[in-house]
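In the block that follows, a single chain appears as structure tokens, in the form predicted alone.
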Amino acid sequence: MPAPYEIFVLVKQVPDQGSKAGLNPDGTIDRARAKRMLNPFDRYALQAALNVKKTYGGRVTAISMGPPPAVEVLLETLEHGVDRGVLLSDKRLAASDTLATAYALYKTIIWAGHYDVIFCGLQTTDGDTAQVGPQLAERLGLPQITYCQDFRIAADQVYADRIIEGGYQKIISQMPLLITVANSYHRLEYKSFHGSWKVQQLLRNTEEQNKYIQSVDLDVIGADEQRCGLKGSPTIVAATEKVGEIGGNCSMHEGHSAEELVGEVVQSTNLQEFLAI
């Protein structure tokens, strides 16, 4: 009997924010040196996908785009309860901006088959554009709910609360649709013992791992390489600079009225120099 819902969730492997990766001579992040992690924003999208599976029934497919090591994040999603993973990996995707990335993922989703709902994180920590999810919805011709903080499903309709300035909107949308999940949604639950045990077995058996995670390239998904990678990226990054280490001195002012405190701060040497500029 087919699963009630086919649920897709997009995840990305990003440099660990706690690692000191540095930059390459061309100004790009030295990803080879950086420790890798699941994009923190995608953890909320993953939990949303798993909640649909748990509450309403269905199958969850995690999709990622990246170099071969990105299979690590797909294995991590399996530990949490995802049913299968798809990794789009191709050297021709290098230096893709959001336009090229959305196109490549769009072709991957079409290749992956039928879906009822697609979940994305708000953004990624290595790009912070928050553009790929909405661009995907436009390419797929889907209604989209962005900044979704909670939702429920009834009769193939999604009833969602969407964050806006000063409050939230209540939205009703028919399936299929795409949802970007806010980080005010439920935190990702711990990995299951069964999921972790299964992944450990898959790590020892490549042939078995291939049954759960499919690796595809541009040729397999039928993508135009002229619309991918640097060729398909109109965005030009003029320069990337490393921000200096956080440091400096601070002084504490307390125990006086607000007027006195402001006066003390104004009299500080650093502020006087700043105001003189």
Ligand SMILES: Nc1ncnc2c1ncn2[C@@H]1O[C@H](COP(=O)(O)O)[C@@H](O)[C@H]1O
Second form
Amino acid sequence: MPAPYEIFVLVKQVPDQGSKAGLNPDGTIDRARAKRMLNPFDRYALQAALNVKKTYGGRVTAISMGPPPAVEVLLETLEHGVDRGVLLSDKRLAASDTLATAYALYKTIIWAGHYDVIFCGLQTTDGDTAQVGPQLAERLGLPQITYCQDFRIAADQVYADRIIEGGYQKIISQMPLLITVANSYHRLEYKSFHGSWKVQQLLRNTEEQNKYIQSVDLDVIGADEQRCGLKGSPTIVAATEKVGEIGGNCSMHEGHSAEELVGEVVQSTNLQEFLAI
Amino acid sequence: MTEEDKTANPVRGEVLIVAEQILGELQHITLELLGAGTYLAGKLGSKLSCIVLGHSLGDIPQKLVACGADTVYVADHPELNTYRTLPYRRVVCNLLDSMDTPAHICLLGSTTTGRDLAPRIAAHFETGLTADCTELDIGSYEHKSKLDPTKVGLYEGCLYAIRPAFGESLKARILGPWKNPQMATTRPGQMTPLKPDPNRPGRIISIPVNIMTEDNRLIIAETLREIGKGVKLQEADVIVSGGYGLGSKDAFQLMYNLAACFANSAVGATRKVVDQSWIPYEHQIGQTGKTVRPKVYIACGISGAIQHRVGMANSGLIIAINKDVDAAIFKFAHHGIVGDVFQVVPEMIRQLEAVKQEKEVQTVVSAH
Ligand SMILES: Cc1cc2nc3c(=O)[nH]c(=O)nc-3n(C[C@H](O)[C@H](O)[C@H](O)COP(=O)(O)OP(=O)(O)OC[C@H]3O[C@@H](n4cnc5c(N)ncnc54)[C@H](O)[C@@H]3O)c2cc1C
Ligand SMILES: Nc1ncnc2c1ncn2[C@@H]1O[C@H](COP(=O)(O)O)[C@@H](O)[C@H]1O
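In place of the form predicted alone, the structure of the form predicted in complex with the named molecule is requested.
Up next: the whole complex, starting with the chain shown before.
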């Protein structure tokens, strides 16, 4: 599969951590009440996808599963230079755990067509499991590189650095494959002028928007609804409990001159006991 | 299954731990998992087993028995020398498939290996997996929700997988009693290992390794481990750590200058600055670096990412200097200084030097 490549990137809309999302009684998130944003970890995956396109040529498809407002994150990826978006939205997907999510995304990917490489974020800030990527790779029967910190492609092989405890692994993999991108990968570049302009046009014209963003449901992708949502999820949140922040109660020192701030800390702690005398 | 069967406590499958070794070195997380597994197996009335994969494993299987395993499955093969997703997945799934009574629970570490492998095993068996647990327990669970009638019922001997959620502000108890093995990964440093007992009895069983060509689509060219022993981070009373907020390699001199104020100190760093080559790897603190517990930890220009936090959160006194009042580090530091490191740190050095001189004068005076 020589370049140009078909590049897929998976992005999720998550509740903004700044605005504390409420929880439903069953422990799932009340997405309606929360402010929404692109999962911060997916920004690195997006940059990786765009870098492949820039360096080797190809087309980037961003895929997301979520309620209809998730189209916002797909539009955001278009502003950065993504070519096509696919949104999987269906009420029957509610309360999916990672296994059910990976199944639904797997069916979406098969529907979306040929791919050479799939990028995922390391993890989400709401699910926070880092499981969906590898579970998806299992369904698709692909090799995977998780915690990928950097990579290049040569002769249709991927050469990657993977983070491990106390060091790195240098990996060589055939394509197609799935890569989860570490948060030490290159930062997401600014939106392109052309991309932003295009999205402005799309926002005014639904018909035009549908050319760039395909909306699908379980019937379109041919997914088995028994394997989706609550029914397809082998785990359940049985209970949640509020915990105090570990450490907690940080005494904040701010607003004065450095001299005063430091003075407060030096005087109110046991720092002096450890001085070299 | 009738109602009776469900509660009748049938013969329970084993609790299986997937051991982790890097370049032949058994990882501490495995000992922690054996500690947790011993507790779970005891409560369930089942056995604790452990699978270890690698090549020329030396006395690792014996160590695993000494640390709690009733049975150790050894998969020894040159191709298993270094961890790779597909071959490891193949061998572990084959083992689980071959068991007469399916394993009840399967546990891995929330390490870069465990978090890579566990989801693949779970997806293969279509079973539940809870990531990054801080507590594990066994208990019963009654599922009442009629949304899915096939799941309603009372379940005994369920794995309670307890993990932080929403930036650690909530603790969630997650269950998946409908399918075995019930799976979880545990965060390093959370479970307590047993004291090794070389006289513990246990079986060591060699298991077949059938790697397929398709498992070799990905190869490891090299494994680079850069943890040095030279920097005495673990013994220091005071650690001065620098992060990306320092802006440059040269700015690390400021860290050394502050550290020099203290009698027994060392300089630490985040992974991000190590990746920039501002400071060598042996200074790195965190999940993929060292775990430290100094009396004082001074974090300069560090955001407080969870991977850094797990390596230093147990320090006696944490002082954080960061110019962003919303930085995560202020959520768990004891003292937070909101300010620019380039103003705050030189000022701290100045004041500490002043205190030192005062004390020196006092010592000289009292010596007379
Ligand atoms: C698998 C994996 C393993 C990892 N393992 C580790 C690990 O072992 N250890 C580790 O540390 N990280 C690890 N990381 C990386 C971790 O997620 C973070 O990316 C990293 O800790 C961030 O480093 P930082 O705080 O130095 O940088 P940043 O997150 O960029 O934070 C810099 C901070 O400096 C502040 N700042 C900027 N300028 C100034 C100034 N002039 N004065 C004061 N403050 C300033 C900013 O407000 C910011 O909060 C790992 C990541 C992965 C994916
Ligand atoms: N609903 C979703 N839609 C698209 N991608 C997803 C979704 N959930 C998870 N992912 C992808 O899987 C990664 C890991 O997610 P998680 O396992 O939830 O931590 C994310 O960074 C995304 O790339």
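Positions refer to the first chain, counted from 1. So that the term is clear: the rigid core is the largest set of C-alpha atoms that superpose within 1.5 Å between two forms. Quantities reported herein were computed from a predicted structural model and do not represent experimental measurements.
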Problem - C-alpha positional change at Glu260 between the two forms - rigid core reference, Å - result: 22.2
